[in-house]
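One chain comes next, on its own, written out as structure tokens in the form predicted alone.
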Amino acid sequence: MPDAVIAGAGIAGLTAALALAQRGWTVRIRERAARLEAVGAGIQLSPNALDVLHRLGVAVDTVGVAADSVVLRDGPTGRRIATVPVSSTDGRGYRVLHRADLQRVLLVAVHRVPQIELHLGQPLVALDATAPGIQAEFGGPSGDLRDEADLLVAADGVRSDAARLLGFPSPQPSGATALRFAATAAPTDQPAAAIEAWLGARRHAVRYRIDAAGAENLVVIVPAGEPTLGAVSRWDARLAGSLAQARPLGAWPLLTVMPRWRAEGPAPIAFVGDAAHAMLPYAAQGAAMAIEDAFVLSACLDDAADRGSALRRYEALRAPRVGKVLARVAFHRRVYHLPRPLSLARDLALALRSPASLRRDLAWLYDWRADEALAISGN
């Protein structure tokens, strides 16, 4: 039975563990944090991600709330620009939830699988990529420990220790900062089924409920050199009211990395999630791409005698899709932050389109199914 060690117990690492275990691997997850705490804020899961989680037996439908659309608004006035459906073409749904709730249901699923071990407080401190197998060292309270495996999955985030030890470039600032808030929705506010986004010059805000009780996630993206609400606090009264009573969670500098999928050399080392391609939030696909990565990686490795070829196939499959998502992210960033009068032309173009045509723009993204990954291994 092949064995893998996974660096990182976030969304990417936990999903990778479940996907590999489902295909007969034994897995050891080694997480640098001493405790898995309820950190982060809201997260969006589109149909492509939910399809994978359902196949892995993750009870994601028991947390968060369903969403059916994104309502785009002019920031200063609150005027509705367009409504964009977020279900897939065949009607599969979309969920919004707290990141900690997603982590919790992933952990429940992991703890049910006997061939997965989870170890906390063990950062990756050394890695030998010159041998045909994995030889890695992890820190621990009793000193460093050595681990050998058939595969290392680097799922340790944008500041990946694995990437650093292998000499990959450091993450770079994107020029933007995310200001995150927690609030409680008022009874007369937008129905829970809608995600709202307010667009403005060089900044935008997003609001959505993350549970049935009315807990609400708010995020405001601002230039990195201006990490305050500034004019956003005087935008549309609905948004300003939510921000006025919201609890600040902190400011997150948004970082980027050049996509990397595997280590060159004989050691079978794969990157997934933010460690592979930090995804800025303009298309709400960071978690979804991490979940897809994990599943496709496991499919490529299924019954593969030559793991080097399997990892090259993983890269060949993921790089074009993630590249297309990154291009969409860059497009959203430009059009969301247009100043006037360019924003008026954008608003008119969107207003002239039907919701069905706007849905078709994202069909290539949301319609993806895990079947496409299953077909890789002939299962």
Ligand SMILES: Cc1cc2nc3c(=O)[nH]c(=O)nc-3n(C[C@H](O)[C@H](O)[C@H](O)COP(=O)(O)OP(=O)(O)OC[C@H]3O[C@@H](n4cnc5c(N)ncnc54)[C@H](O)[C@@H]3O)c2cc1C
The other form holds:
Amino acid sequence: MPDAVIAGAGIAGLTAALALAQRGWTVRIRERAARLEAVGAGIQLSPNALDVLHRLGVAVDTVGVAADSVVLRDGPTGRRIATVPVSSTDGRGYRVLHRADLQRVLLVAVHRVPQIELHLGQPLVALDATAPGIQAEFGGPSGDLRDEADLLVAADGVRSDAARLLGFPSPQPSGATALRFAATAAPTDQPAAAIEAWLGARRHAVRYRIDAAGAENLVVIVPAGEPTLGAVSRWDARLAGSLAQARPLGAWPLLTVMPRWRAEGPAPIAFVGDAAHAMLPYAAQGAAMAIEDAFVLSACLDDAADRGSALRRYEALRAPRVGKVLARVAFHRRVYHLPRPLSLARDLALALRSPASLRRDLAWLYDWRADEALAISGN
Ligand SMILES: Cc1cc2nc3c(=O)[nH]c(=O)nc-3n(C[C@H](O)[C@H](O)[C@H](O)COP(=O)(O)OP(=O)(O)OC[C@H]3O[C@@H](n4cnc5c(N)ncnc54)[C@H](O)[C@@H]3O)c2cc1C
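Could you please show the structure of the form predicted in complex with this ligand, as a counterpart to the form predicted alone just displayed?
Entire complex below, previous chain first.
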């Protein structure tokens, strides 16, 4: 049975462990943190990510709430600009939830699989890509621990130590900061939540419900040099009211990295999730791409006779798709943050589009299914 060591027990690492174990690998996850805390805030999971989680038996439908659309509003006035449906073309749903709830259902699934071990308090501290096997060292309470395996999966986030140890460039500031808040909404009997986004010059805010009891996630993206709400606190009264009673969760400087998929040396080392391609949250796809990566990597390795070509195939499958998502993220960043009068032209153009035609713009993203993506490219 081939064995893999995974650095990092975030969304990417836990999903990669499940995907590899489903294909017969034994897996050791080594996580730097001594305890898995409820970090993060809300997260949106589109149908492409849910498809993978369902295939892996993760009970994601038991947490969070369904969402049916993103309502785009003018920030200052709150005027509705457009409604963008978020289900796939064939009606598969979209969920909004707390990241900690996603991590919890992933952990439940991981603990059910005997061939996955999870070790906490073990940071990756040394890595060598020049030998054909994996030679990695992890720190621990009783000193460094040397691990050998058939594969190392670097799932250690945007500030990836694996990438640093292999000489990849450091993450770069994006020029934007996310201010995150926890809020509470009035009770509702609506079966599906609407995600609301308020757009304005160089800033935007997003709010959505993350559980049935009415907990809400609120995030405001602001320029990194001015990390305060500024004018946003005087925008649309519905948003301003939420912000006034919300609990601040802190400021997240948003970083980017040049995508990297595998080590350049002979060692079978693959990058997944933010370690591979941290992306800005303008299209809510960072975790979704981590989840897709994990599944595609495991499928490519299924024919494990030649891991080098499996990893090249992984890169060939993932690089174009993630590149297209990154382009969409950059497009949203430009369009969401237009100043007046350019924003008025944007609003007019969007108002002329039907929800169905706006949905078609994102069909390539949300309609993705793991089996079809692999079949189309001949796996
Ligand atoms: C404001 C904001 C909103 C977002 N909204 C969405 C959204 O709506 N939808 C969406 O899909 N995505 C969203 N994202 C992105 C998403 O949160 C990330 O892409 C995703 O959580 C990345 O998961 P990961 O497992 O790759 O990395 P992480 O969650 O960072 O996990 C990395 C893990 O590796 C561990 N680690 C680090 N160094 C080491 C080491 N040396 N050795 C061992 N372990 C190590 C860390 O402790 C951590 O547990 C958002 C991000 C932000 C900032």
